[in-house]
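Consider the single chain below, provided in structure tokens and representing the form predicted alone.
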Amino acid sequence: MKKFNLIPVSLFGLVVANGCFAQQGPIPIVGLVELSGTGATAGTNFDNGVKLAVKEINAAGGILGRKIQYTSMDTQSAPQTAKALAQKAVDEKAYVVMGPVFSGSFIVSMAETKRAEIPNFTGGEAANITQQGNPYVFRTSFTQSTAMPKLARYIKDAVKAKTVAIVWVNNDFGKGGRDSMTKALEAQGIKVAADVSTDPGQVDFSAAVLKVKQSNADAAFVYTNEEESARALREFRKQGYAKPIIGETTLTGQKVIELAGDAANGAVAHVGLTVDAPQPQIKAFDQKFQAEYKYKSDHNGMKGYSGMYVVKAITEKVGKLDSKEFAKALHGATIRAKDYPGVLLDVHFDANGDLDRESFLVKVEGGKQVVTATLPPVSPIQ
């Protein structure tokens, strides 16, 4: 009689822990996202962005003919709670996390997914994060490091400013935002002429318009949350402010232009994504959100929904679940719209798990971001 040496399930977790996945059942995913709290909109909005992709990849036959199995959990938007809960999917054994959005919890959350070598996708900008050699971090947006001089060529050829006053929120994404954009306009010759702190929430933008308006700077370079960007945009508009209004994703965000109303008009930025943006595959991810949940998508669904069919490209072209050769295998790797449409562009990774693609520069007009500029990867890719 043949014997049969049967795996204890605390050992096959183990095994399960350490990358190697068993190859039959559902696919783990799970989101750590900003379901409430200062980040809602952006968390909200990555989460639905990802559910869309799963719905879509698993109605295809999944992924190496496995079904996706998505879990989000909400982060409250606080790092501790990320931390907490990056922890509880560890456990879980998640082959991939997607999410927080947030810088400040992403930067405290990614430390447990790095020890259980789990891959580990983000919304966040600020340049720290990927500047930490964790080799299972890759983003869904440009870095700040990437974006700021783009944004900081545009006011110094277009806008001719010399001079511009900063308000940004004084956060990890705030901060790193301030120091790059910084650095960027130094490089273009520009000067910094106020340089405005504001606190996450905070509601009254009354004291730090005015500073911008005494400054006398050229224009305004506005870098906070959503929430916050709205409020900030209604104070320059009731402050009667008539100079160039300038900003990155945040400033000019769907939510941002509901919220702001009539003062969005005339807001300048530099997108990443937009679903305004001509591309076909771009113009059929706005359809089909629409019609998934019957609003308008932000940048953040588009992050989260780019995000899960990279996941699907890379696994694909791992030939198995293995969190250890995911991670090698998307570094240095491009994924091409044309093979993959759910990318939406072309995107390349670099050996830190920055991406590189198109961009855009859109300005608010009656209400609707316009494409006013297509902005090409700061390397072409191959």
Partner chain sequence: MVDLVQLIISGTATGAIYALCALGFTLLWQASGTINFAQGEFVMVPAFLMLFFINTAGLPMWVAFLLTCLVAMVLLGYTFKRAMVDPLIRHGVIPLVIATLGLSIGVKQLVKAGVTAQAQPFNSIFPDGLLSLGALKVSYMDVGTLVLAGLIVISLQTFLNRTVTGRAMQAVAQNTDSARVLGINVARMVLYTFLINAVLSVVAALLVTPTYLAKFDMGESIGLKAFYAAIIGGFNQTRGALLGGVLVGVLENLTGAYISPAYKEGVALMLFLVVIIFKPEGLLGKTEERKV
Given for the second form:
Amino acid sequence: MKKFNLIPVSLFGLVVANGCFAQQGPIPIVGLVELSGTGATAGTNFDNGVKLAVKEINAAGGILGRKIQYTSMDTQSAPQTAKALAQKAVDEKAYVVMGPVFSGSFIVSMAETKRAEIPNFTGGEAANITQQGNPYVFRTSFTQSTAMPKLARYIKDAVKAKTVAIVWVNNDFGKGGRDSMTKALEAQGIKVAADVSTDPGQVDFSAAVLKVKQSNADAAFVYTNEEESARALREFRKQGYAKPIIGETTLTGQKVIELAGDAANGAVAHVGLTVDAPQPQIKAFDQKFQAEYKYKSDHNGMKGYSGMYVVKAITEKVGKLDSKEFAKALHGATIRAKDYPGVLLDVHFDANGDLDRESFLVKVEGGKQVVTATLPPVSPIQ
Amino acid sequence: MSKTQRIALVIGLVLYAVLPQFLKSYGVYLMTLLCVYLMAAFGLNLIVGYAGQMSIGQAAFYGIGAYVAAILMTKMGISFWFALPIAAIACFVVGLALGFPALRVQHHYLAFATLGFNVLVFLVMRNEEDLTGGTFGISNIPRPSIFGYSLDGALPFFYFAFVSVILLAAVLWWLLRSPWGRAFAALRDNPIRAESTGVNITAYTLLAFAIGAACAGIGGVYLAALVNFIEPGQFSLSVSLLMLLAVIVGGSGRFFGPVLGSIVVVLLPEWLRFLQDWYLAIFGFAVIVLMVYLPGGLLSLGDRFKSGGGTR
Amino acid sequence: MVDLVQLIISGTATGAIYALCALGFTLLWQASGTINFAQGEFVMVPAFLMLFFINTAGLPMWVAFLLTCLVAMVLLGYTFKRAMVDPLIRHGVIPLVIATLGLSIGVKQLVKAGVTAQAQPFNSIFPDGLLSLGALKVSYMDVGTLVLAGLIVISLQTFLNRTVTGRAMQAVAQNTDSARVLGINVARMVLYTFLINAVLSVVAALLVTPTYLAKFDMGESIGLKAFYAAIIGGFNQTRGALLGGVLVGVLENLTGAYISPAYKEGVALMLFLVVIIFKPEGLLGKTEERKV
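Let's compare: the form predicted alone is above, so bring in the form predicted together with the partner chain.
Shown next: the complete complex, the earlier chain at its head.
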């Protein structure tokens, strides 16, 4: 499953190459991705998505006639490693940096790309990433403050729950989601009956699930990373939990369904991207990804893939390779799927680097994600 | 130390001081990290190599130093120069408090106690969010300035850490050659005779443990300033295990053992990046082979060819 | 009250798995003075072996289990003893401990680099769902785990106490020299212990992997718990390992539910530290006589 990129970099190889961004030769793009550690599932998918897009773009002649040279580096899901590698990406004069996917790592590493004025795409969803006035940060997925209100409305209108138990993972991603969700639920007049924190990498969810059951809430909202989501779903099943289990994108990811098996059936989630969406360009992506990697992409694969196409679209709009101009042009930009099918859905970036587009409600049935509804963008894309 | 060894040492130091001039920021970062790591590893060598105790919790002290300094600097605005001794003393005291009961009972139980302590410290770092920032860690930790000269840049901070680790090593070198340090040699060579001549084994071992802990604390302060950010994952049990292996692979009980071991653990993976995860796999199995054929570590290789203690 | 009982039952089930690992741990210590820091990886490797036999070779679960037992006995039992323990134990405990630490890192990274860094699903041998005993609801998985682990422990105890070989093994554990004088083949008895440890690890893998998921680092947590359990109960007592395992499992569950999920491990950890400092021979252990 893991691909090797043979880049023998010695200390001597790090010796300064002077001059600024080269205007000839391949375009260096660096991926800071979680290829091991707790974020391995998310990071590997994101990386594979980027690689697929790069392969296609290069096969079609590259960007502005220049090939992309993509290098991925493993952050080991550790923020300090991500930060150090971000320095390395800056050293290598990356045009754009993709990742990290994990919010916790990104918040730490983005200081380096900001200082070097290099646009940095993240797969992270934590609300605070784009609230710090960093003009070089862009998302490939929704911020939690966009996603949670959509979901809270669904919990009120469709599930008709009066009380909800929240199970969340205690890291930047989980805490941000839990805070956004608590606010969104309050706005809908729904009570949080239990607030259960869990650890990153936690293996035993028996106490957490028991707490949810004790709370007697009408539904459970589970907001953890992929592997933990699978373990939680298995524990819910083991303890015979019969009420609705609702989540965000991570709860119903491909890997989660694979890991949780039958226990994933019935789980409902709001997802920003899913390969099971009805759009033809997403179907096409699904096929290409499966042909390349022999498995089904999750949302992170789509984030990496579409993010790379955003890079292509905006660079072509700017007309030259200029990191600063790129960042300026992306703020407020709209990219349409009919012009660039690789962005998968019409997408609009706001002044903070947050994005807006359609999203989906999915339910896991018979080990498959089924799209039950398509939700419109928060504000219509002009 | 023989004359050739002295010359080799000077050449090595000069090379190490000059090399960063030719490196980009990531390379400088790694070389600084090695200096910082070495501070903790020197301390661990004192415990493992000289006092003959297993400590599987050096990262806990590394972490206590880092957190004490980070909290003092970011939340209370105390300067690096005050935070540094406070963190070192804190680690020394905690080391005494942990080592005293553990060593009193049975000597090899210090290994178990440090292991449990490391996990406990990790839990506190992760869960006491008000104090430690929990999994979010503490960010924006400032770098110090010296006589009004800011050490913010990668190179100035490298030289600062480089000089600091040399000073620390010099202090340890002197300590081990003082009468107090000589008692260790006696202890290690013949504990029963040493005890009969009035060396209080427990007291000496305890002191060595606490000094080793303080060294880790100092390393932690530099780490916090180097990375500008700390979180619990940097101080987990596995970090302690790797550091222990580094010291033993280099050659525990030899003054320069930790240097070689730390290079193997910190710099070599970068050189051999194409090996990726295989690097640690090979490292792990190499440790086994080393234990079977060369239990004294890499530096004991020289002794195979010549008699005499060399750098001991 | 019902909750409490439920927490204790599911804690005991988890604890029973820890106990299996801890049992192997203490057996190795008694027979050969080995402190095995790769005990957790001894659980991880069989999990991947079973997955290989099931998914790649397409074998049914029970065949995969038996085959894994066989491979584990050769690899984690015989080879481990001959290639690592035998040449190292002469140098004392510490080089061997360091070597097992190396083994732990080596094996973990080998699986990560050579197999996969991602978690893999592993099906439980017990059905999903709950068994209702009045107000009390217990999952089949917990019941099954308790029954299976219990059976293993009882048969092991019977073997050790009732058979000639078992008694010979105990004699070796208590005093190697006098066992040799009695004409016991010490080397063989020690080898048996290593084989038993390998099988116990496979059973633990079978029971724990559905919850933990098969992943290269899954052994870190279970190895640590087994270690706590062995020390808490008494490093030189097989009964101690059982008590320690169950105690750690139950304490974790109760702490998680009533004190703080974030400090789930905390209370067992405190108990571990208290035992080391105040009762180093463990709750059930007798004072160490072995010269280390």
